[in-house]
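Taking the form predicted alone, here's one chain by itself in structure tokens.
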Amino acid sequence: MADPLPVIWHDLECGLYRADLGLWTALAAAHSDPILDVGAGTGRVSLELAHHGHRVIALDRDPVLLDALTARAAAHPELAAQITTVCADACDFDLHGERVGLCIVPMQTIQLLGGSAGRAAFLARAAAHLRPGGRLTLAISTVFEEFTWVPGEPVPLPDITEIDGTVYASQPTAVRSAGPRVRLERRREVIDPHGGRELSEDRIELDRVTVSGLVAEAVRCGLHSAGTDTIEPTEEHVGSLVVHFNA
């Protein structure tokens, strides 16, 4: 049996974030199908789109996260039906002739790429996989508000559910310069039924980008500049800055 525990945590930090929803229904609604959801996870945003009757190719690396999704679309079979599962690396995903007229890349998941080459990389087979005027939108986020939390004094608020009267929250605890990316911390704790806890630590680090920066990787793979967009943050999220290209 698989770990829960990546599914619960993907679903708590990611998984209730709905600002940018809008947006993708709407680019799905003006572009043909399939769409290319890249770091799809459980599906947040592929399952949305397929309710809006679309047909969604949602590509992961991660098989855990993927099976969550083909288990939540499995019951209901509308949606089963319009969603396809690919676990692969973004940088390196072949759909075996498959072209899409949209690929999207919510969440910042651009800059979990490891740098400028793997951006090329993705950059690259996203462009192979685009339809002739097809779209390749991405969201990045640009500004960061560092804090390290101290002991004691504010903090912000954890996100927090209970799965069958076990606990699980995850709390942010610094956001801090590392050189050319920022590094997210956690602080993760189970607590189960009968008071036992456990505490672990996450960190993330994201690339730093710039719209130019992207719009210039982009042109050196045969995309074209297709204008910005703005996601407005929320009370639990930093706003986004939306990248269009068309092939």
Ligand SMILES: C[S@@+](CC[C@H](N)C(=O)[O-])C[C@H]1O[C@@H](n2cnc3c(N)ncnc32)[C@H](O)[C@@H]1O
Contents of the next structure:
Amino acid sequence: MADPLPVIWHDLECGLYRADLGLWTALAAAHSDPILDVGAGTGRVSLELAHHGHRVIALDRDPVLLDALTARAAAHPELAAQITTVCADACDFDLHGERVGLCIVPMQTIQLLGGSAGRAAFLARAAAHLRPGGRLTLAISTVFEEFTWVPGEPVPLPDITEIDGTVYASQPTAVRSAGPRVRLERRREVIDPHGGRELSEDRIELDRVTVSGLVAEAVRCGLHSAGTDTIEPTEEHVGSLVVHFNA
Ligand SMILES: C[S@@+](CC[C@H](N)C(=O)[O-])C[C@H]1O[C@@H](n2cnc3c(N)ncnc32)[C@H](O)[C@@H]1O
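The block above covers the form predicted alone; next, return the form predicted in complex with the ligand.
Up next: the whole complex, starting with the chain shown before.
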């Protein structure tokens, strides 16, 4: 059996976010299916769009997360019929002739693609897969409130879940500048039903991006700037800027 931890942490740290779902469903209603959801993870957005009747191609490089997405869709036959998964790197994917009306990149995933070279590779693949008039939309963060938790001082509230008596807590401990990237640090703790505790550290680095920089990169791939939107911050999540491009 696959290690359940990657799915549990992914769901805990990303899966509860809902502030962007209205934006993605509105875009889906305005563009033709299928929709390509890049960095789909366990399906937070893909499942919502399928629930609204859209045909979705859920692409991620992590097969374990995609297996969880498939299992969740399979529990609802009407959703399962709407979703196809593709395990591939966003910088190097090929849908073998399929063209999409909308390609979405939620939750800063564009900032995980390995800097400008990775973004350029992705933007070229996205442009090649859009129908004429199709839309590419990227959610980005440009402003980060840096902090470093000092043991003994109050900490931001952890994300917590309990599954079969085991508690999983994911605690943000730092947001710090790391050259052209921003490093987000978390302390993850598993507390089993007998009180056994296991601690681990997690770090992810997001590339710093700007709207004007993304526009220049996308234009080089033949895309056209189509404006921006915002997603307001919530108590738990930073806000996002949303950058639109047309094929
Ligand atoms: C922040 S999560 C977002 C998950 C989901 N889209 C959501 O909004 O809840 C980023 C996702 O992008 C995937 N990812 C990161 N780099 C990738 C790459 N180069 N190609 C494909 N997927 C990638 C990760 O596996 C992860 O599932």
